[in-house]
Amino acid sequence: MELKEVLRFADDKVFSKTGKHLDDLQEAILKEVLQGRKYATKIAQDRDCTEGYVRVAASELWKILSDVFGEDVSKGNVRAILERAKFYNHSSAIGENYGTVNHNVNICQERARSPTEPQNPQQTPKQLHIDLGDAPEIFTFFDRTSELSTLENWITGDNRTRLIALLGISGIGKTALSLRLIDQIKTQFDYVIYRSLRFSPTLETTLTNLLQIFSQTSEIPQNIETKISQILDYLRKYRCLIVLDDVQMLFSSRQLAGQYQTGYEDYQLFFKLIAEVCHQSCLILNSWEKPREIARLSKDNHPVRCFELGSLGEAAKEILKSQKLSDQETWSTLIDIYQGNPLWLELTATLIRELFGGRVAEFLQCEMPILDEGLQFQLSQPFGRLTAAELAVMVHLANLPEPVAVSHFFNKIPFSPSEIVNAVRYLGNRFLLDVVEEEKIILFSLNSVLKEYVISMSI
């Protein structure tokens, strides 16, 4: 059988089963294997990626083909299975013309199953497994009703989302929101897991930790490709909700946002597989830097979403009320100045209570905004990661009275147009810029808190 014919047949069968064609990497792997070649090294060199990346992709390809053809497929038997299946497919087509064969086309079972339909009972644990590890205890939670509703719909609705990036500037409430979401929807899962990546664990460490939860009595494999494969198997077998917090700690400082540190690039492959491989679970990534692969993966009809968390709005008054501040008529002004950021308001409210006797009106008579030491420390963390070009853009914006277009920076700061464009773009991915559109022109500025911090830092 001609190679092109076999490849086309395999792609047609995969598409009829999953609704997706083989991607370029899968097709390259299959092509090399069908020709009896050792594929990993050649493809890794051709595509400038690691052999491990290729092997994991191959492992997932064999699983897809095994599901499509109803028998175990490996690199050793894939050609024989494809040729045999094509022969029977041809025979069935002949029989179908005489009304003797009935074909049914199915899409990915996990995606097709109704969310109210019970999962395979013999595969479901007898009880809900919850492991929140080092999750902080949330003593107070302020209204995020619409945000919770949106996230719950993405995860448990008809078009179940496999990967969600929960994004926003430090202090905006990503951790609190994800933990409240867990509490709200946990009964719809077999496993619920929260882990922080604040100490930058390698992917192997994270996978080992997860496998210890899933298979407490089984031996953990040493090979990272096998670990990834096992994790994906558990995500297929069980309905799992996994939250990975502080994802920004995987990224490099002094580099444009979302660039993985050396030795952490495997996370990018892992997140990509979570998005693209068929399973019935959901992974949430909390970060104050946007992972670069998320932008590429979050397209129409893909089970990947971004949620950018913004101001708490009027609900932030509950924070001021809990701090027993006075002058309620001025609270909205205080909330606007501090961008409705829960942590910024908590720190500022403490300052007002301690130095102004809780009187907000008296505090607002000072030149605004005032940044207490705790707030300055919080802001120093993302600012400490900026590139020289990003810092130059921030300093320039801090001294401007009005929003400006990106072209304004050309010839104003000592960087090339390419460096400036990238700096502005990735400052947006760090959630450090305010963006408005006027007459189809995109304009950029800093909010008052960031502007004050940049000016004080520059002195």
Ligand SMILES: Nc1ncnc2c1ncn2[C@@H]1O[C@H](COP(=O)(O)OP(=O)(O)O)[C@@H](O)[C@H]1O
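Note that the rigid core is defined as the largest set of C-alphas that superpose within 1.5 Å between two forms. Residue numbers count along the first chain shown, from 1. Given the structure is predicted, the values throughout are model-derived calculations rather than measurements. What changes on going to the form predicted together with the ligand:
Core-superposed comparison between the two forms: CA of S59 displaced by 2 Å or more. Taking 2 Å as the criterion, L30 counts as shifted between the two forms: its C-alpha moves by at least this amount when the rigid core is aligned. Here K13 counts as shifted, since its C-alpha moves by at least 2 Å between the two forms after the core is aligned.
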Contents of the next structure:
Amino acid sequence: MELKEVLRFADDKVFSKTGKHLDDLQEAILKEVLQGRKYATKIAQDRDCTEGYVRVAASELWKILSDVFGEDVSKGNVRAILERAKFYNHSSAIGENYGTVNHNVNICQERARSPTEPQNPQQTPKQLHIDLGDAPEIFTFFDRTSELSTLENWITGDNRTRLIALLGISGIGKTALSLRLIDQIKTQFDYVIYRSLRFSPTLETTLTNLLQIFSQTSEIPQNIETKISQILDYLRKYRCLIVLDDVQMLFSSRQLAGQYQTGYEDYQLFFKLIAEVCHQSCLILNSWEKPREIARLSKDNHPVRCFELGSLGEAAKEILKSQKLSDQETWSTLIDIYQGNPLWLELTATLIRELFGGRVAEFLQCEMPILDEGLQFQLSQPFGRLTAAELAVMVHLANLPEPVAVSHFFNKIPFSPSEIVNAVRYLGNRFLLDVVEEEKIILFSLNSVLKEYVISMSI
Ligand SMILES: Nc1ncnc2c1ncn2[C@@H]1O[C@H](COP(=O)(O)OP(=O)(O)O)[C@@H](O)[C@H]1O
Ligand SMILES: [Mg+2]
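May I ask for the structure of the form predicted together with the ligand now, the form predicted on its own having been displayed?
Next comes the full complex, this chain leading.
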């Protein structure tokens, strides 16, 4: 929703309740806060007044807005409250017009005539409903500032994204990042839900689970279509942030990445609807295999985006520090070898502590990289899923000193060019390949950890 629109809407509401428009200072405060900025310093500078004065004005403004909207408004929730109020205002106007002369309704306004409105729609919740289910507790979290800000911007900025795939190899930090994001932006939502699909629940089970959170008292319908339409109604009616973690558990082994297992194909339709139907919510899918429909939908101008999570970078030093390792001057080398992957570094740091007394320099004297058993187990999961052609590509790459182009594999491994091209392409969708592009030449290689895994497992 446009900033200007939201400001105008707030001003109209205040005027119709109090007979007074927002003054310049109130408008400036609202404008800064709606953009997620720290307002006091900037406004105080712009207007040559003290920050204290601006803060007092802001607290008056929250009181006025609380009065107008009938709930406690603060700088943390003002955007969510205004947008929700504007949404309902708009929808009810369309609802009143529907059946008369309004031919200009666009697809986004369909909700007013949805035939599948839940039987007992609840009142707008006055407070945040948060259900994180069995989400792991995150004790320490380092950096990821720019990743968090990009995701926040996608979700709450002007061009709202309805479906985000948060992708990356196992251990890179998808679960931790999504939970940190929830913590950061939860006050802007009515419902915040986290569920892991690690036990591969069917779509029916997942939908029932979600509906139980939304409509604690109403009966859950039997029919899957009705379940889907009820969920979509809740996503329209409330601003919801839903994270579905471990989406890779829906995909088949020994098939190219992102292929749904038999009996799980409905998820594809569900995710497509989330992308295509207009609503005010966001679904985040965490996965170490890129879901196929995401690649298609993100090209079609739908509000769908992929976020590929990479190395934790310098901040990974904090992990080594928390494990009390020594030889700080060598930490960057260790981080590079283990690709800045927080889990790989945690496992390796434990190994260094237990067998090398925490001395990183001594550990690095060994032939690198050394793979802790836990790290090997982590890697066995994606590798256990590879097709024969993908495995052949990986083994071949593990024995090459330099990156190569896709055509290099032709006639070197016993698969047709089509099989090889698909294998290379979908290995990318499993985040197992390093890709470099130089003057339109695309070259593929394996990082040192994967190379060592492939060689040491003799696969
Ligand atoms: N930014 C971070 N700061 C500190 N620890 C992190 C960070 N990201 C991930 N971790 C830790 O690394 C491990 C793997 O992270 P996780 O989120 O489970 O990865 P993924 O979901 O991608 O498999 C966990 O122990 C997690 O706490
Ligand atoms: Mg995870």
